[in-house]
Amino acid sequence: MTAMALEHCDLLIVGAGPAGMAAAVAAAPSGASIAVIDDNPAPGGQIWRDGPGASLPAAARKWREALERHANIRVCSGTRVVAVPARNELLLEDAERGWRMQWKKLILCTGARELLLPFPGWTLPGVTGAGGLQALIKAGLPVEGERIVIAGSGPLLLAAAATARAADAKVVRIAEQAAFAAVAGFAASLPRWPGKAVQAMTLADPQYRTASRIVSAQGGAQVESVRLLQGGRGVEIDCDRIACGFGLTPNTQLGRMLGCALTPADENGAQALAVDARQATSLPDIHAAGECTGFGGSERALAQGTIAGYAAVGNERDAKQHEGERARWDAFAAQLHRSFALAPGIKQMPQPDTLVCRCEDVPFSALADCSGWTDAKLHRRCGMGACQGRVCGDAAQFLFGWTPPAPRPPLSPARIATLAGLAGHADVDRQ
């Protein structure tokens, strides 16, 4: 068997979204050898995802160009983390090969994923996440003329609606679960962040309704209509597609596998990677930035990434200069969380026969009496399917308060030849 390649870098950055790009650019003047890995085809993360249906904003182009200007930054797109074979080493895979990467310093910028919660009909073709709809459209999904209902919570709903409208879809309703007073209070606070106030005005939509949540989706081979509870009154709307998202959950799997400490659970049960004033985690030589440390938007991610990049190469003076910018966007994040906190009624969406684990067809009724995640996994096969609990695990944490399972390798589907690179590594054998 051919020996697996072993490569080295001074600084490894996992994730090429705003936080990862900012971290690399901040660290580059030090002369350190920097590798940035990301599973997307090009830098930008989910927020600046490229594709046939995408129009990249000026900020995304600016940061891409900044990466390209530094010869000591190597960007590895289309690359996944498979496992942690040993301390200061990751097992990676792209379309061509698997290899091991040893690092001296590591910055985790692993982002977040949508919180998808079950409701009757959520498994019908045509039902996606709100961010998922954006990604599909940017990747070239044709939605021209389609009637789309977008439901859930948070500003992502308006952003998804804008993306759909730009692709000539008909957005027939945006259902925000937060009350009018909460949304109005959030809007009144936006002058503290003028750029966000301008953005909010450009995203304003006549189909936006507050105190409105999804009840069920109806259809046969495809979604055909949606029932909403709007201001306490039932409404049914014909549609061709539903995009539903209830906020974001930090991607902490890699950090947890490395041993990084987490923050206390928030009101939804979600936890983020815990960091200090220099974006350092609980482990020496590992920093974290962006939405894996909590959701707060691209501006917060850029500020955190910049601080992490400077701190990772020992430039404390420049790191400190960006603390004010980070504090400004931390305040925005806190306001966002307060205003769009999920109402208790969201937990009542699933009915007894509503599937919670879509991969293994496990209904809500089969999980209601389980004592926790391990019980559900052993006796109901919840989380044993293709997504390995990434969707139903977050839903179960929100619905039942279960502690999520500890991540185990492989973190991503991988070829047998790549997994063979784990042979003989005691650290992985113990996981």
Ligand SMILES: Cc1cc2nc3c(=O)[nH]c(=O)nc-3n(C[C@H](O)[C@H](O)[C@H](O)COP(=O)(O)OP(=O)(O)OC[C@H]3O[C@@H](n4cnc5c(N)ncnc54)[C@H](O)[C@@H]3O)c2cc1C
Contents of the next structure:
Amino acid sequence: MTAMALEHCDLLIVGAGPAGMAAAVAAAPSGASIAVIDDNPAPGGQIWRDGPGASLPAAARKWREALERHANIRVCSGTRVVAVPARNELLLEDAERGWRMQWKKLILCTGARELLLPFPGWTLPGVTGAGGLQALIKAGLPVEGERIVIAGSGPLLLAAAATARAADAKVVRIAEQAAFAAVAGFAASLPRWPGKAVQAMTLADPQYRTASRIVSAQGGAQVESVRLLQGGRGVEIDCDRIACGFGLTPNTQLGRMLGCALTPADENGAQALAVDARQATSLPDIHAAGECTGFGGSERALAQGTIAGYAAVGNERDAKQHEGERARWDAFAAQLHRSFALAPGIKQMPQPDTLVCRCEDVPFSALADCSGWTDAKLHRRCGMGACQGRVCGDAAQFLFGWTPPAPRPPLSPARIATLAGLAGHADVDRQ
Ligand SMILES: Cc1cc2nc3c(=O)[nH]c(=O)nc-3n(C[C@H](O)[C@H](O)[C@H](O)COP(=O)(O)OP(=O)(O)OC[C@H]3O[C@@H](n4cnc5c(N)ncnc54)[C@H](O)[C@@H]3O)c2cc1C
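Can you swap the form predicted alone for the form predicted in complex with the ligand?
Shown next: the complete complex, the earlier chain at its head.
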């Protein structure tokens, strides 16, 4: 059996988005040995995603440089968490090897993912998430001249539209489900966060419509048009792509696997990792920061990450100094949640034959009489496919109020050698 390396660090940070980068930079002056792992090819997380079609903003470059300046920070990009083999230990894998990493303190900065909800036609080629389209364009997908409809809810729709326009696509409609009054209230509150007010002005788009939701996508081999319910009126728009996202869901799987407590469900039924004023979770030695503790934007993630980084190395004084900044962005997050809460009509999007689990072809009608997630999984195969319920689990939580089951290893697809090495525990100690 191949020997599996066992490595050690004082502080392990999972996730190199704004929260993880800020946590590492705050903790570094303590001299602790810090490892930051992230499954993306470079640090930056969702907002500062790199690629041939991306242009990194100055803030992203600044944080990357800050990571590089500290010799005691080791960044492991392209690295995934596979399992939790023991308390204070994670099983990791990159493109070349699997290994175990022992930590004294852990900070979870695992971010959030888009909430994708089923509607007729959502499995057609050309239909993606709103953030998903952004990621594809940044990775080099050519969209020049394509007509794109962006639908769903929240400011991410505008960010996705800006990315598409910068890549020379034609954004023919941005359909926001929230009512005009809610969006106007949000816009009116923005002067409290001047940077956000400026950002909103740069993202303003003449194709933006409130009280608009998707009804269906039509097409054959590729999406050809979208039907929207716009202020109560049906509208059909020809398009080449639809990008549709209904806000964000915190990535809590690893935290749950470790045994961290969750917050009560939010207005969309989603739960986040529960943290206290020091960003500590319910477990000693584990902190959490950023959107795995609830979505609220990159500035909040940075403030939370900074506090978590200081707190994890025992620097309470500096941690406290960032509480005011975090409170400011907590207020922004609360405004965001209030303004873009999903309307009850969104639950009516799927029709009886609409697939909810697209991996296993399970339609809405097959799930309607299930008693919960386990019943749906065992009797209808919902969530048993390639995505392992990452998409349909969130949709079912929103549509039916089902609590997702505790995640089981492996957390992500892993090579047999990694799993086999774990069973052998043939340790090779490396510092
Ligand atoms: C698809 C998408 C696109 C977005 N685009 C924008 C945008 O354009 N503008 C904007 O203002 N906000 C955007 N957001 C919101 C944005 O996520 C946040 O404001 C900010 O990036 C949150 O920072 P974070 O550090 O909490 O999490 P993230 O930035 O999400 O970083 C978390 C990191 O952890 C990694 N990770 C998670 N789990 C594991 C694991 N088990 N193993 C290894 N690595 C792991 C992820 O790959 C990711 O790199 C987007 C969100 C999503 C989901």
